[in-house]
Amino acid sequence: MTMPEPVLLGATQVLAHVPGLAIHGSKPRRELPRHPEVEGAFLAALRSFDDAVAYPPHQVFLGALHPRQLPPRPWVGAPAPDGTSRFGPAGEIMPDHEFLGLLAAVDHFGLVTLDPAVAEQAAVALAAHPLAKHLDLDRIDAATGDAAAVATRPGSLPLHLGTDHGGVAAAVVSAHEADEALSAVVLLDNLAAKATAALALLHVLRSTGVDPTSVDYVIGCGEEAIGDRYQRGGGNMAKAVAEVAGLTEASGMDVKNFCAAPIPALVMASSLVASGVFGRVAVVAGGSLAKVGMKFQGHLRHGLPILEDVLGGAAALIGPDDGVSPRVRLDSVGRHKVSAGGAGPQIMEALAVEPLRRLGIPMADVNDYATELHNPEITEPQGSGDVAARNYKLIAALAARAGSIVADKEAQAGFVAEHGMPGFAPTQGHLASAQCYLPHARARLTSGGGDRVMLLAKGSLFLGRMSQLSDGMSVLLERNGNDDNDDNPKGR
């Protein structure tokens, strides 16, 4: 029996312009009550949603640039890309009322309420939304009221449009009186991953014309834990996107690794499907609203403005081979072992190296490395660094190693440039380790501009307090009809 061959159908990424909710994030949210008179230099330094669209790595999120087309450094204040707009090959950025109404939209509890005003502009402008027939609208009307006496009852959290920190938009309640896991701020968090995560399926379901009820499986790989005080991470984001999205045959799980999730995601998707266990396997991830706003201090210092007033959400769709999309090679899969090691030349030589040199394939003939795609104009302030700089400067340095380059700093330079590109993604991990450059690869293995992409994932164990581990993954993505390898001509 011939087995399928598992193949990127689409991929699609969504951003959602937050900045009232940006003081919701984990680090806002402890630091400004402690340093009160730094609020209102956080709230002077939000964008507005004009500037979120223009700002370049944005767009290159969207899709409308390849990473390797952003202009110099910096990028804070740079003209907007030719052709800016709210709505990209891969997906949109949506504004933050639109946003409100569409956490209104997935809430099945009655934790939302809108401000009126707010409600009506939100179901007017997602009434217009290109997706507006598999919203359902009707929440948005049904969650209207008082937001703003919601917002004085114990464990409620008031949201805010932009920097009006002086009237509130929404509110959203706690389902429990004791129960953390249940809490506003934690309701916040999920029901924010869950709508950007739906939005992104939305999008992947109209860009590639596949049947909402074809989709047998989705697979969430957020950052998210959903789950009440006894099985406090138990949950299942996935089957609830799958409902949103209409998915009404599918089932789900959620894959939980920290930032390196999303590979091992994709890796299961794809084995499942070329198992033949189901047909087309969908992975999503929505946005950490933990994470917006978590790197405020350095922004502040040097006079930015909050750069991470973002949420993303990612989709992407494996199914059988169509003869056109990118083959996901199953038989190319790097895994971090135990014994691998914790250094960062360790981490990248299971995942880079050892599977490259298992299928004969040299390094230099990966068009590609997508690995952790941070955007360091975010990072840096805080004293992060170059995340991705970093990550390409030690594959050239094991590619030289490896003998795939002349080993001097001028061809480990030439092969950062044309196998390495600039992070552009928000510091939300799951999706800046390699998940974010899927539209991209697609886009790259389906017009002839390369015939091979790694997609490497990281994940930091450690900050569980359960092992002093990291972990991570890596896959190729392969042209269609790529059968220059002998050994392997159908990439098995």
Second form
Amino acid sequence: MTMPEPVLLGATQVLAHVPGLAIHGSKPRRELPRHPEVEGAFLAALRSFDDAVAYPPHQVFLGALHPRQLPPRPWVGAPAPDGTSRFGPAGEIMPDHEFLGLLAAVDHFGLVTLDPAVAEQAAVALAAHPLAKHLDLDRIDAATGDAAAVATRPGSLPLHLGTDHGGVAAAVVSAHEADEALSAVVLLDNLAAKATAALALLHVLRSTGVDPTSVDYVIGCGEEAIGDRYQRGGGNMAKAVAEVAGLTEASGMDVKNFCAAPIPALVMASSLVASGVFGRVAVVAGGSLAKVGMKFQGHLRHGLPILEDVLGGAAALIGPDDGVSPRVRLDSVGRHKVSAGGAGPQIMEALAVEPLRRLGIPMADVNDYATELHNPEITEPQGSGDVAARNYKLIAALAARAGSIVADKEAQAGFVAEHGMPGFAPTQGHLASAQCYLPHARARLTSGGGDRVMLLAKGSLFLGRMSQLSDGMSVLLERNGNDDNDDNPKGR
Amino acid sequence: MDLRSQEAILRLAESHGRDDIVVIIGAPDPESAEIAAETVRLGDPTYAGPLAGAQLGLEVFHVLHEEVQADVPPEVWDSQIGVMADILDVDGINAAIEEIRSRPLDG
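Okay, that was the form predicted alone. Show me the form predicted in complex with the partner chain next.
Everything in the complex follows now, all chains and molecules, and the chain you saw is the first one.
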């Protein structure tokens, strides 16, 4: 029996511009009450929607530009790239009043109350949205009420719009008085993740023209662990997202692996297709509200706007070979073994070098390496450096050691320029970890000039205090119909 | 430098004595190496951690310093550290730490 070859049918990603929710990020939520004098500066440094749309890294995230087409930094204050729009080839950036409406539209437990004026504005805007017919806008009506009064209930959270922190635009209630896993702030995190993931999934269905009822399974790989106090990471955001996106014939599950989760999720989805267990499998990830405003102190110190004022979301669709879409090479999967060692070079060796050596592919024959692509304009002011640039220098140094390129600084810099790219993703690690390159990878491997893209994700397991290890996984995507691949046995 | 590391260094300095401790820094750039070195020698410049105002004056090197390399078996250096020496600004990092080491300690 010939096994189906899995391909990337489509990949989309979205942003929700949420300046009004930024104070509910983990860091602002902790620091602003301790330093009330900073709150004014924080609110004053939030961006307008127009500024967020025009921000060049956001346009890259939406697929309007390739990362290597980014203008020179600084990107804050740079002119908007040509053709800048709220909607890009890969998805969209949604303004906050619409997003509050979307939160209500995906809320099946009456957790969100919208102020009537906000509900009206959101309902009108979402009714004109290209995906309106897939959104349950009746829920916005049902969620309309006295948000200010609801916000005063014990355990409730007031939500605001933009920088207007005078009025209460919406409120979220807790679902259990004693269960921290069902507190208003956790439920808001989870609803925000659900809404962004669902929006991205609707976009990928629209862009591929795939019938929602033809998707068999959904794998969630976002960072939020949904559950209650008896099983805090109980899960299945994926099925919740499938439900609101109209995937009536699908089931789903979540894959957790810190920032690295999207690549294992993609490999599992492709394996399910390759094995014939399922026909079409979606991979979805919502944004992390906890990480909004995470590095705000560095941004304020450097006179920058609060650059972490967006939630991301991503969706990819895997199916059997259609003769066009990039193939997911399951024989190329690289993994970071327990025995591999935890030093940076050892992790990168396991993920970027070993799989190519095994397949006999020279490192320079991979057009693009997509690794952790955090926007350096966000990370540098808070002392985290340029994560993407560090990764590419390391890959180039390993390529030199492997004999794939000449071992001198110039050759390594050339390798970085040709095969690397500037980081552009929000600091919601699972989105930054290679996943954010999927729409670009699909474009490069179909209409663009690329033959191979390596996706490479790492996750910091030690953050959970159960292991000092990191983890990671890598996989190659290849242009379909490339003769070079005919020696690649199908279904391995 | 994070608060847990500061706590650990303070505890070690108190239990073993300042003269018997060398701090090896692994920071990837001159700026963060300088802050780490300053923290363990002159005190936490951000005044956020246990070493705020604590002038421990500890001996400090970066892991990529040649004196550290001399104490590491070559095969370990090669597998664990060597690649980083190829890609980081080693001279800049060591200069930043040397600048902190050259600052006089009070008293």
